[in-house]
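Here we start with a single chain on its own, the form predicted on its own, put down as C-alpha cells.
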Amino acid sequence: MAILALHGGAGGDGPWGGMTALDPQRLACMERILLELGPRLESGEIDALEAVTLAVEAMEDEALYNAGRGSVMAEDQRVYMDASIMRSSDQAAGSVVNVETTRHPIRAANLLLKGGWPVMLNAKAADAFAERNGLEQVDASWLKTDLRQAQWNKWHDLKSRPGSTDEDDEAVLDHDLEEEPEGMGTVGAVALDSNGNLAAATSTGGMTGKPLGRIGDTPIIGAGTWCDASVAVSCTGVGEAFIRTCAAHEVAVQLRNQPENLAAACTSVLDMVKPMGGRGGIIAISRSGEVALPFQTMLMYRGLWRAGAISTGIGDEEYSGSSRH
C-alpha cells in the first residue's frame, strides 16, 4: 500500500465560491504530480521522502502556489521562503528559513535533514550551504510573478494586514475587491511508502507584506510539520497559532489517545488552533493507512493518491476521482 496526498494552502470565510480563473491550473499542477508519482511510490522507485520532496518541489515550480517561483513578497517587495520535511524512520528532521535565492527550498531542507547535522539554517547560510551541495540558485526576480507584484501593490495601497490579499487572483486584473483572507498558498505532501514508511514536507513564501524576519510555523518542526512512526502531517494557515499550539505533533499526540482515528485527531487539532485566529487545514496520513484532509476554512487545494484513483477538491464538495494507472 502506498498513498500521497498534498495540499495548496487553505483560507477564508464562508461558503465556497466556486473556481476562479487561475485555479483550473492549480489543481491541473496537482493531478500531473499525482499522476506521475504516486505509481512510482506504489512500486517502490521512490521511497516517502523522495515522494514528498519531488511532489513540492513540482509546486515550488508552479507560479500560481505560494512556494518558491511565486512567492508573495515581504514589506520590503523581496521573496523569503521557508520549507522543511521529516521522515518516520529515525524522526530526521531539515529546515531552512529566509532563503532568497535556492530555487527547491525543499530540496535544501531534504539535505539537510540527510546530513545529520544541523537540522536547521537560516537566511543566506541556508542559501550558501543549497550552493555548495549543487542545489540551483536563481535571480530573485525569477521568483516574482506579475500576480503577486499586483498582490503586493494592493496590499500597500490598502494599508492592509499582512497576508491580507494572498490568494487575491483578480487583483493582477486590477479589479476592486475585498480583501481576501491570509494563509493560503502554501503547500505541502504527505505520504506513505510500499515499505511503511511515512514522510512530510512543507513550502511557503509567508504572507504579503509579512515583517522582516518574521518566521511563520511552516519551516517549525512540530508546528508546520510532523512526522514519526505513527503519522505524517503537514498544516497550512495562519502559521503563529500553529506554531502556539505546535499543531503537527499534537497530530501525533491526539493520535495516541484515540488509535485508528486520525480524522478525529485532526479536527480536534483544528479546533485548538481556532481561537487563537489560527484558520487552516492539515493533511495527514498515518502508518495504518488513513487518510484525513480536513479544514476549518472556506477552502483549500488538496489532491489524493491512492490504490490507482486520484481525486482533487477546493471547497467542501465531494471529491471525484478517477483511476490512474
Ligand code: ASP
The other form holds:
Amino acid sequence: MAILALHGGAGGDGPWGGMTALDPQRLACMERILLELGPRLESGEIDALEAVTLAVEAMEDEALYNAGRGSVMAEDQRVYMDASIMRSSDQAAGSVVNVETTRHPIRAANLLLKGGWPVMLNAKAADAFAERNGLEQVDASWLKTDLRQAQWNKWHDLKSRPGSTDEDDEAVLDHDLEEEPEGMGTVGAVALDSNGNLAAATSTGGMTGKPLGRIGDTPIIGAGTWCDASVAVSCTGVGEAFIRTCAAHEVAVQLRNQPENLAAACTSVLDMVKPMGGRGGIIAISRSGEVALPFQTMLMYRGLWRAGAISTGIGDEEYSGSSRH
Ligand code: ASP
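The form predicted in complex with ligand ASP, contrasted with the form predicted on its own above:
Let us now look at the entire complex, which starts with that chain.
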C-alpha cells in the first residue's frame, strides 16, 4: 500500500464561494504531481522521502502556491522562504529558514536530513549550503509574481491607512479572501511507501508583510512538520499558533492516546490551535494507512493519491475528514 497526500494552503472565513479563475491551475498542478508520483511510489521506484520532496519541489515551481516561485512578500517586499522535512525510519529531519535564492528550499532541507547534522540552517548560510551542494540558485526577482506584489500592495495600503488597526492587518495576514486567496498557499506533502516508511514535508514563503526575521511554524520540526513511526504530518495556517501548540507533533501525541483514530487526533489539534488565532489545516497519514485532511478554514487546497485513484478538493465540497484502508 502506498499513499501520497498534498496540501496547498488553508485560509479564509465563512462559506467557500467556489473556484476562482486561478484555482483550476492550482488543482491541475496537484493532479499532475499525484498522477506522476503515485505510481512511482507504489512501485517502489521512489520512497516516501523522495516522493514528498519531489511533490513539494513541483509545488514550489507553481507560481500560484506560496512556496518557492510565487512566495508572498515580507514587509520589505523581499521573499524569505522556509521549509522542513522529516522521515519515520530514524526521525531524521532537515530544515532551512529565511532562504532567499534557493529555487527549491525543500531539497536543501532534504540534503540536511540526509547529512544528519545540523538539522537546521538559517538564511545566507542555508543558501550557501544549498549552492555548495549543487542546488539551483535564482535571482530574488524571479521568485516574485504580480499576484504577490498586488497582495503586498493591499497589505501596505491597509497598514498605512489612518486609523488602521492590528485587526486590519490581521484581515490580510489571516488570509482574508475576496476573489483570490490573500497570501495563502503554503505547500506540504505526506507519504506512506510500499515498505511502510512515512515522510512529511512543508514549504512556504510565510505570510504577506511578515516582519524581518520572522520564523513561522513551517521550518520548525514538531510545529509545521512531524514524522515518526506512527504518523506523518504537515500543517498550514497562522504559524505562531502552530508553534505554541507544537501542532504537528501533537497529532502524534493524540494518536498515541487514541490509536487508529487519526481524524479525531487531527481535529483535536486544530481545536487547540484555533483559540490562539491559528485556524488552519492538517494533512496526515498513519502507518496503518489512515488519511486525514481536516481544516477549520473556508478552504484548504488538497489532493490524494491512493490505490491508483486521485482526488482533489478546495472547500468542503469533497472530503475533509478521513478514510480507513
Ligand atoms: N504556516 C505558514 C506560516 O506561518 C503560513 C501558512 O501556512 O499559510 O509561515
